[in-house]
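Below you'll find only one chain, the form predicted on its own, shown as structure tokens.
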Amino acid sequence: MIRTVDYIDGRVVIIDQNRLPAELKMVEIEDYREVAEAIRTMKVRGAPALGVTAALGIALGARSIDAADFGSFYSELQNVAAEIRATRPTAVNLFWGVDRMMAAAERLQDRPVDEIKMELDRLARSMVEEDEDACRQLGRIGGELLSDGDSVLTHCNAGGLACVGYGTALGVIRGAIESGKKLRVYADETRPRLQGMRLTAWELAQDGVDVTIIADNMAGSLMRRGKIDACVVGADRIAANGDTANKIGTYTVAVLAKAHSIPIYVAAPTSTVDLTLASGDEILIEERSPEEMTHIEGCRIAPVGVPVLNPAFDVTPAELITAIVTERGIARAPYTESLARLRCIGTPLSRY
């Protein structure tokens, strides 16, 4: 599959996900402001992809700064970082990507500005590779949780389109299939932006995976009829206690899975784990435009004047989650201990 996000010849190259599935369109970006706009308008989305894209935006911004000394350079770079941080509030990977780049710049402050720019460029490129490698490792680990013949429900899109490539939730599914298991996947539509229908179903169909689209309100019925063996979802932020923010509707799937004794696995890189938050109550939930609910392709389907609620995410309590799959291993309850341990495993992901 083509990379969702890449860095080629000093340009950020993304798939415009608002065009899918009708058109596969690549967009080349040379200005960090356009990176911020692509994030804000969801041309690029998905927590891991946002982290990498944010880092690449910092690299582009750094290249554009005309400053001879570190103080002037870093002051302007902080403005770049502030604009990218302000795009979307819930996915912690976005802030992780920005913070990692800014920390690298600070550590390099004794070097010439041009050298700092080159090193930031190198770090951003390395993060592209790291994300894809992490997803493949996560997929291999998580694939072991699924059995041959399973029917798996997934919500929203946590595939290659939500990462640099391969995916988190879909990475687990791909990992199981690559190990020789046969799976059937149910992709719920995921209102209001329909990422499950538009993106997940498109991805899996491209790979020749057995995928069926269902409406969001069909999941419980399928579970009651014994049609679902496991649920696998992604995450935008995981608190220290395992509470997980993901696309709105994930909590509903988790409650239904619990009621029917079906395991639900959260798949995410360790960069999605936010140990600074004790619980999901502290996660800021993004509220998006009412038009996402009231209009379909510019056509209004809701009565004028009726208020609309459109939170982009909800929080699934840790007690409903069977396990959290990361590239460093599988966390299980008590998550406060297991997630902290996984976050500390291994060496830093780069020399920065």
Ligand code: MRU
Given for the second form:
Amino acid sequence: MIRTVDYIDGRVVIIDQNRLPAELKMVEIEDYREVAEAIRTMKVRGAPALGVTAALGIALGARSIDAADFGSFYSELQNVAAEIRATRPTAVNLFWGVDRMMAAAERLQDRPVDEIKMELDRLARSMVEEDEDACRQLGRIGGELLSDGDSVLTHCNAGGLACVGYGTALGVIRGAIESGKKLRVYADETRPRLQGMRLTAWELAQDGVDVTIIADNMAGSLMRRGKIDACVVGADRIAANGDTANKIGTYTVAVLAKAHSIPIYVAAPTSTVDLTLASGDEILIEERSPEEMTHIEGCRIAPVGVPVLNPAFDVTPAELITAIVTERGIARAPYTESLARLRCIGTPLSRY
Ligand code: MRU
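Can I get the form predicted in complex with this ligand as well, since the one above is the form predicted on its own?
Expanding to the full complex; the earlier chain stays at the top.
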């Protein structure tokens, strides 16, 4: 399986997700500014992939710094970090990736600068491996929640394309299938950027999974007709109380699932849990450009001059979530206790 994000010979290699499904194109990046640009323009997207890409961006930035002492090296590295942090605000994994690299640099401050650069390279590389392992582990754990013959609804893309590989929500689906269960997947198309139709349907079809695309407004009707047994979604940031930010429309799916007594599972690595935020009210929601709504492939589909809202994420309150699946186990309500027990971020980095 091709990795969505990788680090090969000092280059960050990503799949350009804006070209899928028409073309599978890899992009090689040598400059941290191009990493920031790839994140901003969503060539690379999805919370865990953003965490790893951000860390790799720091490694590239570190390589490019010409400094003889730690003080000047670290001050330039802070500029690199600031540029990467400023790309997208909601997925906490991005900040987790940057913070982990910056904390490592600080810990190594007594070493020669060249050695620090090498260590940062090594750490970023290990985060690529870690992410894939976490998804597989999460998939094995979460796969148990699904039954043979289930029809599963997912929203946006929380698949291999949103991580280094394998996926979180799609990791749970893959885990269930690998354990011998037969599943049918419904992929919400996920307006406005269509990650469900363009990416989820593409990657599941590549794997031979039985996947059907639906428009976002069809989910309720399918549930009412008894066609959905479970919903599995990813997350961009989970607050300490379990409130979960994910792609806009996830809240709608959760409300519909509740109304039809269908379980909804959130699947995410512990790097997506932000114990520093008490509730979802504190999560900053990214507002993206109106053109994502008003244009498709450069062609205007909305009347000129009418205002448009385009929040990229919404927050699903914890009480609507059946369980949160992580690589360290399954958290259930009350989430404040169960998530804290899983030792998520917000605890000192040295514990990882
Ligand atoms: O705007 P995107 O495409 O980065 O949003 C992605 C999502 O909302 C995913 O569901 C989330 O990041 C989880 S990915 C495993």
